[in-house]
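Only one chain is given next, in structure tokens, and it is the form predicted on its own.
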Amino acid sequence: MNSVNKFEESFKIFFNADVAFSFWKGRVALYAILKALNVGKEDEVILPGYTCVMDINPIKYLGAKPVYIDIEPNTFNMNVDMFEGKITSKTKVIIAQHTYGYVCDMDRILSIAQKHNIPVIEDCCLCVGSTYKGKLAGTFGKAAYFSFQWNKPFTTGLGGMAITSDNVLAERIEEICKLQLVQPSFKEKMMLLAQLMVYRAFIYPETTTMAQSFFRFLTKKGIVVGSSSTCEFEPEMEKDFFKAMSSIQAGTGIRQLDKLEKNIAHRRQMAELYDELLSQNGWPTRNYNKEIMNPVMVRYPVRIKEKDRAIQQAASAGIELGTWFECPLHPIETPLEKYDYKIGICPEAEKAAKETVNLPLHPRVSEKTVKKTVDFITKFNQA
């Protein structure tokens, strides 16, 4: 068994799957999904207007339609008040999106869409390790993907992967990537290679966010493997955009999935320690029903009035401080109009795009980087 399949192995047996399939990003994998579940021309595919773009371009990519529902404050998840009313004979499939790791309210979402014979798909790419009613994040729907880029839960650069317990799809996934899938190039596993390995060596909380300015223009002169091309804020497929994982990539996944475990206690550990320190500061923490959803958070949400001004000194104070999300279709440069989605349709998650940073969790953060990132952002003023 290669590395590729030992990883896919794993994986689907931690989720306790039928099947995993590997890709060389995440959109890959959902891309995958929704040419499995025959998504085309005139479809229409529901998620929360407060995402990353490259979630959208798969959707873009099969000529379908995505439909935006705002999303609730707290948890920043779909509002399911809403989504109900947005289906229509075109809604093809809907898709869960468990922000920053808050889970989904996965029973009303399923109720809704097993009523209108609507296939659910999770995006698990914030979240690993989360559950509701005990049961793992990703195990819900007919599907589920998630992403393993440089700052998901856990890393194996760039990555993505589906999973899924539908034979039928299961069936359907396998024969797209009989026909379409490609091998990544020698260069661009090299180019991967050397990042894992420069990531590995010197990217801490200290020095993220000039390390993540740096990595951006290296990625514009195509010195570097980018998460994102040029072309992907068109939207326009780039070349070979259906691409398989990598044997680095797998190895790398392979020895994360060990620190697994580990990983989620650290996170859920220092996300009760930001919880601690700053209710002692009088600022808001995390707000979610403790009785039914025990969330992993990949990062964690805090909202500020001055946003721009934070991010600017953040660099220079040595605090790792991100902007997810800096408009409703993550990043900032993406072309709204380009994406149907039309200013003032989710008020909630454009009011949220404004104000909320988060605040790193990831294995590198210790007790006394909590407490700095904590003495940095309360000076701002809270939303």
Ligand SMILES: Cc1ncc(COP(=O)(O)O)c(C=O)c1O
Contents of the next structure:
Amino acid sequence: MNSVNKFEESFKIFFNADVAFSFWKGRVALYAILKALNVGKEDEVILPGYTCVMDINPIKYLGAKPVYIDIEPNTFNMNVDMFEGKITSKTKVIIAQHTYGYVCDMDRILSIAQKHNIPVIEDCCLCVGSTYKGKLAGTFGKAAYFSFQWNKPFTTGLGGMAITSDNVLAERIEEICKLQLVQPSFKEKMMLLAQLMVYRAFIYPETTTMAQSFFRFLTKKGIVVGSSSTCEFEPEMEKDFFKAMSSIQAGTGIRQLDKLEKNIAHRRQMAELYDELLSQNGWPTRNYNKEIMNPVMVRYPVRIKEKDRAIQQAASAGIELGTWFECPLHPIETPLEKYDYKIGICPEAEKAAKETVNLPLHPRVSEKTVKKTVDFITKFNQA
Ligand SMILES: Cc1ncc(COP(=O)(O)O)c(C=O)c1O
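Could you please show the structure of the form predicted together with this ligand, as a counterpart to the form predicted on its own just displayed?
Now the complete complex, all chains and molecules, led by this one.
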């Protein structure tokens, strides 16, 4: 068995799914699922208006229309009270995005979706290991997809996975992959390998913000393989978009999966430390229903005054403050109108984008990092 098959095998076992399909990126996994569900022209796909533009591109590539639902402010997830009203005869799929690691209200989403006979797929790009009523996020819908890009719960540099236990859907995805999936080029694989090496050697909480800005700049220039090259801010599909995962990514993925339980325990422990220190310093802490949800946070969201200034000061102080989501369809460069988003349609999402930064929880974060980060934002807020 090659490393790509091995990674798929271990991944599907972790989620107790029947099949897993790996891809170059998470958005490619989403594209495969949507295409296999026959999403096409005139169809509508419901998702939260607090997401990443790369999540919308596959919908647009297939000629369908994204329909945005505002979020509820505590968990940043789709406001379920609002979503039934947006279902029409054209609604083909509902994407339940589990934001920051908080699981959506799956009972309500599934019951509304079933009433209208619409499949739900779960966006687990920011959520690995969280449970809802004791069940893992990613095991509720017809399919789920994951991202292993730099900022995600675990990283293979770039990477994506789709899982499903629906035989018909799995067969369709397999057929589409056989016909259309292209292999990454030698150059792309080597660039990714070099980036993984740089990441392992140099990227720590103190250096992340600077490295990210530089990396984004290089990506836009096409000098490195990143998650957002300029052409991906246009809803037009590049000819080699539908790309497979390389063995470099899969090898890293297998090693990351072996460490996943440790990664999850670390994230839980650091999030609890943030809860404790933030509350000691007068900040509101995470607000979710503890009786039904046990989240594993990818990052810890906090609302702060003067977000832009906070981010700038944090970067010079070597504090890793995450900026996403910078606008309802992150990042800030997204031409919203090309993606059918009109300012004002998701006011809570727009407010969250203006106010929210996120604090690091990844495996390189220590108790000292958490303390320094809380100290920084507290002093910033008091200034
Ligand atoms: C919520 C969400 N879904 C999907 C994606 C797409 O994942 P990828 O970058 O691996 O294509 C991202 C971000 O990158 C994301 O934040």
